[in-house]
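The data below hold one chain only, encoded as structure tokens and taken in the form predicted on its own.
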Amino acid sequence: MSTPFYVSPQQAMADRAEYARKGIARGRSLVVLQYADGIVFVGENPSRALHKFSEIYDRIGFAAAGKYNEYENLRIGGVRYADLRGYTYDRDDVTARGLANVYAQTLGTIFSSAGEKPYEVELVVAEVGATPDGDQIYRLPHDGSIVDEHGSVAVGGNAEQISTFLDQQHREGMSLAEALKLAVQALSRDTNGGEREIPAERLEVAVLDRERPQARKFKRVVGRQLARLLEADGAASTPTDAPSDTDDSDTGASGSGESGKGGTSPDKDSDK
């Protein structure tokens, strides 16, 4: 009778973590930044139909890097949680902190389960407040831990280098144009310290704008509006409710069933 091969729990967890990190590293990075009037999401994504960023609820946005089918399942689960809680209690009871806790439990359970592989995903859940002090940004790595971020956060393949750059350059009170340009500059940096050009048509940009009169604060920035922001001198930003090339038809959660919620078409990492 052969002796079963033994792997210590510490080594098994280390191997699972390394597996998940390698999967996440194959995806393109994205950044989430606070600016004067809200929170902006910026990522490189050549697809116009499949999005990296989504609306979860009125003031809550979702971003993810890694394996598409896995974080799409998490996004849908988050929409269901927000919809049910908002309908059962009150819309104000749906918060980014509560959603992050739900995601943390799910990711932690999967990561520690020997019966399935860990999810190759890293999530960002953000909520825009009535003032900048009320903004909340949570990063959730593959193991289900929660990191409370302030100012800026990067996830994906080159996240560490991008985060270092953002920590040095980001400041409070930036306009949307300034924050967008900083995000693009950070994403353009390669591992050798050089920079490459990312054209506007390869960028996906969305904002949680506290100044929007609508209850839903999530809006995509596309087309001519995005081009104007990238060309702006940084002294003033184009309002996020300025006319754009597409209608603001992002089907986020609004209390009328999941088919009318969840923000967007399924996301996709081009490297997957």
The other form holds:
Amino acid sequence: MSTPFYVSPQQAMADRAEYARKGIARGRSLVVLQYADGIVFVGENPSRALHKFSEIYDRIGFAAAGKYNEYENLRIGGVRYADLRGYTYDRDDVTARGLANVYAQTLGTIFSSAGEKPYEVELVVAEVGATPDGDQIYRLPHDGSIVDEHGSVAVGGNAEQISTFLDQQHREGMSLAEALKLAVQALSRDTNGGEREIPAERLEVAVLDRERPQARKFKRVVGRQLARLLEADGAASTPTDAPSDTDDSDTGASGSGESGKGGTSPDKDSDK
Amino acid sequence: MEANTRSTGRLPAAFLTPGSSSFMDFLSAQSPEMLPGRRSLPPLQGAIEAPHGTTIVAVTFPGGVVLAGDRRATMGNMIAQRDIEKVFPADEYSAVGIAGTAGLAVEMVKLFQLELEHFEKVEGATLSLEGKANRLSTMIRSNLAMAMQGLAVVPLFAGYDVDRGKGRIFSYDVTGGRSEETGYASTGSGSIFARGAMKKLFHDELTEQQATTLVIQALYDAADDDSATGGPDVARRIYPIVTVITEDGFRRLNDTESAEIARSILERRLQQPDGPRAALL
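Having gone through the form predicted on its own, I am curious about the other one (the form predicted together with its partner chain); can you provide its structure?
Whole complex next, starting from this chain.
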């Protein structure tokens, strides 16, 4: 029998964390933002069938970056947890906070148990409230901590840079088209400072829309509606409709000429 | 194994094990005591007294299907409830109406709704209408032991088949036997009278408006001859529940709409108590 090498606990944890972070960084980043009528999820995803965003329960959505099979596993676990809980008690008793706790415990246990490899995933659990104040967004890194986020959040490899950009540009009460445009802008920024184009067909977009009459608020934004939302913004970036930007002149002054002038009425129409 | 959802601990292994997309399968592995069909009954003598729901009717029209139910629940010769709801959306394109033991039936509908929703969330696609109808069949079959004790549930399932572009109706018996009905169908104690009425009024070219009127006519006739079926209760403003499922999805007529149809029928029945007549030849 050979004696195993001694590795200090600090070193072991640091190694595991680095392993997980590297795995997550291989995937593309995604962002989750609050807008006037709900929460929007935006990410770059070349696949039509393998989703990064999905519905967990009536008002709760799920987003994940990292290794697909691992977060898919967690997603299905979450759906089972939510459905069982709603069936046992009531639909109102399923909350994003409860789900985030369960995910945090699960990820935390896996991360610190020596027998398992840490999950290479970073999750976002979001719940849309009846008003913007009731919205909840939780970010769950690979080690099982929970971060309560407001306004905007980015996860994945390039998350830090994107978050900083979003923190500067995001404001309350954006229309869906404005938020979407801002998200795409954030995702298009390269690590080296350059910009690249993300075509609409490579975007995966979903919303938790509090104005939706059904109890289930999650909805994918695809095809024509997505094109229309992106277009509405593109048209608004021309200087012709300058009068409409009176209400957002106080925010995002630094080079965000495009982000604000949504001309809110056409945007409102197109997402109904 | 105890379902560990009451604490905020780690998700149990069963939650993270790849497996079936069915919530019922998951539940039967995780906490089988929560499945309606899995309960063991104590030895009983005679039937159990419990509120029963009565008449449900459905009729197709070009472009969709209408499913409607009266509002009465009875226990023996007593009216147990005057405003019970027995027609529920199953998902966006289907609905289920229930006759039989009300408590069990409502529980079964809740599980059925969840079953369809769960599948949709896990798979990212909805079940076919046929698949939904089969799932309901399985649930009724699992209730057979209780049905033998007098606690039967006999639903009527209607939906818009998006693949075929038309409304379809499925009826069931207590053993879970399923049959697709053409045109119209009914279930529950007043169903024979309702069916007679529908048989005379139905034709292939109904409009949505005519179809919704037809089902209330049929319910009126069922209430006329079956004491367990409730007619429109004008004094209390309790009217039948009428739902329409088309390409646009499930829609329940609001109280004003169903009251209007019910009142116009009542108006005509004051002149002609037996209702509209079909031509003799």
